[in-house]
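Single chain ahead, written as structure tokens, the form predicted on its own.
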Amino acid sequence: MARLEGKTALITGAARGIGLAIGRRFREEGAEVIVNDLDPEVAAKAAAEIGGTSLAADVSDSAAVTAMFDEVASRHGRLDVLVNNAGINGVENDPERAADFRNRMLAQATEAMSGGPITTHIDSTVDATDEDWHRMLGVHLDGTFFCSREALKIMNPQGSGCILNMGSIMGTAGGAGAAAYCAAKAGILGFTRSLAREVVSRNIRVNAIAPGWIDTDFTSFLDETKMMIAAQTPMGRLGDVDDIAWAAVYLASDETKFMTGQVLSPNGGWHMSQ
């Protein structure tokens, strides 16, 4: 249908789930789609899949964000369209904390259904590090400021854009074990806000997106929880990945051209109040 064609779009974290589905859907709607991720050579394999260019930088190194906005600018002179969506869960390199997360919470469902008492603690807070805490943020919330910051510094000469924000309802509804994600994603929706009133004078839109649960590897490591998760959302699953990408499309399209500082929620109806 070409709802983005002319476009150039760069989305973080784009060489697998939303992200990839993102990007997929933008190119086939007519955009310059540029991929970005950690490893330069996922970035670029996920390029040539759906048919754009890819540029590798850590979004939570701020000199690294800059460089990439640089080579931005450099190669398409332009950018229309920024999807901040790199993110981490905060366990895809520990298996062994992984599962015990995961184990402590169907424990503690299973007592709750029973009648208890509960004897199985999340406790995630208490036994997270400094590292932990910084690193959710710093690639979350800090890659989310830094990319919008040297993306504006491109749309605002330009007098025109569009910025989405990847949020989630755990930074509306927080969630048990979570702490830290749920602080970056409800500072993520804050910021969408403020800038959405700061850059509306230069023609520039800045929206968020808060997904509910989506099957992709990011939640792969709660196994047989899915279960119980697809049963207390309404529509009795969990999203998939183009339930959010075509949410992203139609932010990104002249559709919304009326709408700034909103929060897009696909999420089954599993929270109805962003």
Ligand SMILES: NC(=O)c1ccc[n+]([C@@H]2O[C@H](COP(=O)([O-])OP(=O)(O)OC[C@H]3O[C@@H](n4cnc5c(N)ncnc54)[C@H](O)[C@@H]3O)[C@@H](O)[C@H]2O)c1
Given for the second form:
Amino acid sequence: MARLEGKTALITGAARGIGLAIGRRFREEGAEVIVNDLDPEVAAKAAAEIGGTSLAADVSDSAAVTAMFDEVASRHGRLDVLVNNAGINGVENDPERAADFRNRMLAQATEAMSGGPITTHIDSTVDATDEDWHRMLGVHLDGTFFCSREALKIMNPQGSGCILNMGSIMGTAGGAGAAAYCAAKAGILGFTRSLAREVVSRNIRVNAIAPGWIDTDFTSFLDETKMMIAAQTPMGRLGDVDDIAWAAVYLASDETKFMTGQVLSPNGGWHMSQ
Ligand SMILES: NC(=O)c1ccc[n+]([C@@H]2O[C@H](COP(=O)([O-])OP(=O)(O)OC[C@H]3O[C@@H](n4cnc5c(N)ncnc54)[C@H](O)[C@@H]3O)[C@@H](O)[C@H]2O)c1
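Alright, leaving the form predicted on its own aside, put up the form predicted in complex with the named molecule.
Entire complex below, previous chain first.
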């Protein structure tokens, strides 16, 4: 298939997980793919695996993002698709905190199922530092803004382009213990709608994907709580990376040329209104 033939796409946080799957499907559909991630070697390895090129940058670092898009302009001379996918769960560097969160979730669910009372509290917000909060908003919300702004400097003169922002069901439904993450994802949905209205006169579309629970490194710390999540999901399972990658292909292709400011939510029925 060639649904993205002739398009150049940059995907942030694409060295693994959902971003890598998007890169792989974009390549199969004929796009030139630029893999962004934090570590240059890891990004280059992922790019080689799918037949793309790579540019490392921390999306929460404004100057690094500007330099990355300058490089895109000089290497490719155009940019048709930006996927703002890079993300963190907030406990990726702290296994103890991840285990504590998971254990509290399990204990609270057990108390609830046995009729209460609830004596285990999640307490992530009262325990969060200023740095935790700013880092979460920095990677997701600042990163989405920095990359979109720099991408538009290439797309505006082209008079065409497509921006896809990675939201989450958490941006609408909320999630206990994930206030900063949910705030960032809700912000991304508002940013998507506003930017969609702003750049429609430039023939640029801006949409979001709001995945449900997807089986990646991002959710691996959940361990046995994944069974609870699967049980709460009408389709009875977590999603796989291709469940999101195919939505990205669809939104990046001309099949959705009448869609902007929308949120597509592959989530197995977990949340039915975005
Ligand atoms: N996995 C899920 O259940 C799920 C659900 C909803 C939304 N999402 C969103 O999907 C996106 C991808 O998630 P995933 O599950 O593939 O996660 P993942 O942890 O497997 O991959 C995330 C990638 O982003 C990169 N990254 C992190 N911070 C970065 C930064 N500052 N600059 C550049 N790259 C950075 C990481 O190095 C990693 O390669 C995230 O935005 C996440 O919030 C995931």
